[in-house]
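Read the single chain below, which is given as structure tokens and is the form predicted on its own.
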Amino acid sequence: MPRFFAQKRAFTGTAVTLEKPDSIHIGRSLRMRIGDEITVCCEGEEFICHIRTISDESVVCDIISSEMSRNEPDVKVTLFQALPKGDKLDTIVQKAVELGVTNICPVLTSRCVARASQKDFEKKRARLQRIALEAAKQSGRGIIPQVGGLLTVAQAAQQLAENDFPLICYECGGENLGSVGLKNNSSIGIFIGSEGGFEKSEVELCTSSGAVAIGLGPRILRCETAPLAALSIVMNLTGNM
């Protein structure tokens, strides 16, 4: 069934309404007709709706039930990751949505090879923005994961350290993530290097912060690779794959 996400303010009543440019993909492209069944989300709530009008400027839909998304997981990962060069980002967004992420947040480290100021960030956040919207649909997520602004390593450090389970993956080793505690209804920060992985002394600051310094195994991955790696263990020693 065709998702959708909405806002609360397209809710009305035991109506919602899709705007631009959902109406022109519903009526245009998917080419959906009135009485056809759609499913349109809005915080982890999922909406099975049927098409009372279809027109370019909007689709009304009668709203026929509701339930909060079984597919959503029971803890809020959010994925610190250094910036790293080409388009990998995007395969990282992308894949880390399906997996199950809250938000992923971009950083920028002392070896990142890719360099961008936050004003030049900005201009590819909504790109990747796009991406984990795609990303949510095609994965049924109840929730849209939110790309952030590209953040210090100070800064990155600090958001870390307010989850319940703060990591960070360093290439030079640490613990065990199944000797962690990991558990449910958790908040977890997950810190993945660059290319050329941390410098010791970033490692030092996320740790003295409270972080916990964890390996991914005896092999060294790819930047792209470990965010992947340390969100599919996590989700599955919570339950949650």
The other form holds:
Number of protein chains: 2
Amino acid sequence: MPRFFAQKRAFTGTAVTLEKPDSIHIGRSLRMRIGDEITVCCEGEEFICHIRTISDESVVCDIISSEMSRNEPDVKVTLFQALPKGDKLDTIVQKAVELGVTNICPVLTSRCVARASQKDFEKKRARLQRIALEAAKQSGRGIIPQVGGLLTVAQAAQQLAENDFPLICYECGGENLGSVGLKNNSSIGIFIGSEGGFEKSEVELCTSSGAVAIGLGPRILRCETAPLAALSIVMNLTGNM
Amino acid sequence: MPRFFAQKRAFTGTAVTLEKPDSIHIGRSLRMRIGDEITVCCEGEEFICHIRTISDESVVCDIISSEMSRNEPDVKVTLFQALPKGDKLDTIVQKAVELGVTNICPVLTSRCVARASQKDFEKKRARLQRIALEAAKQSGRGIIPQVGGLLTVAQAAQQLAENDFPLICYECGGENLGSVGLKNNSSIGIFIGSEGGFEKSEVELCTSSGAVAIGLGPRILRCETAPLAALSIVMNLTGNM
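Could you present the same protein in the form predicted in complex with a further copy of the same chain, rather than the form predicted on its own shown above?
In what comes next, the whole complex appears, and the chain from above leads the way.
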């Protein structure tokens, strides 16, 4: 069933109103009709709805039933991702959303080849957030994972430490993800380097704030492969995949 | 250190000879010189060598020491991958090699949109094998994982069943990978569908031959994400990542 996301303010009583571009998508691309069923998600809750009215401007839906999304993991994983080259972050965002990430925080580390300013990055961020939205629809998420603004390493280290399980993937090795004791209903932060990985001082900054350095085995993973491997393993170890 | 692969016949006594295109790469791109150190891999063994002579045609290396590669997983994983659309198989091959796969066997299933004949596929296969070679060099593998010819579902089901742990990822759900009892020093086969997944009859064909249907959680993974998630989890569960 087609799946859309709405904000809380779109709900009034037993109805929810979808606006552009969803209204165009529903009416023109999907050619849906009055009475057709769609799913509208809002903050982890899924509403089964029947379409009441359709126009290019808005689609009003009657809520038939609702339940908490069964597709959301019971861990909140924040991916701190050092800015990779080219459009690799697009791929990382798309796949991380499929795999169940909650937040993605891009970080500018010493070895980032891409040297975007925070201002430059804001332009990219809008595109990345759209990629996250589309991936959330396609993969059946109950929330839209958020792509944050560009962080410094110091900011990332601090926010990483706020998680129940702060982890940093270090190419020079570390604990196995299976031995960290990850638990359900917890917050997990994972910091992944760009091409060339991390400076030792960056890893030390994170571990001195409580993060655990983890290793992803002896093979060298590309910077877009590492986050997907780490997320897959974390979701499996916590019973969410 | 630069890493190259050679076949057994390239070794004579305490020397190994690399030919084109490696000789061009060593002499021209890397601008290496006589006496420089390189690693030559052959069937899981790594040879530390010093360059004795360089020409465009060949590079002769003296073997200084050798050891079995420490980067190879102790499980032999064969990925049976239903042919996806476009160039997604390129990405899957590259990432699967990084993650430690041993063999990749493309399969033509009912829901494959790409309907390549075995003959058409042979042209693609050469390119895929080159991608596997490059990924093996970059990720530090001790072997070059092999990309096989295009299989029918019946052939894939039969070859899948020859593994100690034959697994098929079913979008309609199945066992959790963590509950399958995967063991070290075993052979593991993983069959992954294309866009749209598998026909029920295809899954039944595999399970009737002994395969276990596994699920990768409630979120819908794209067909290029599923193999990478499954491989990451398998490598972690067997202590190889």
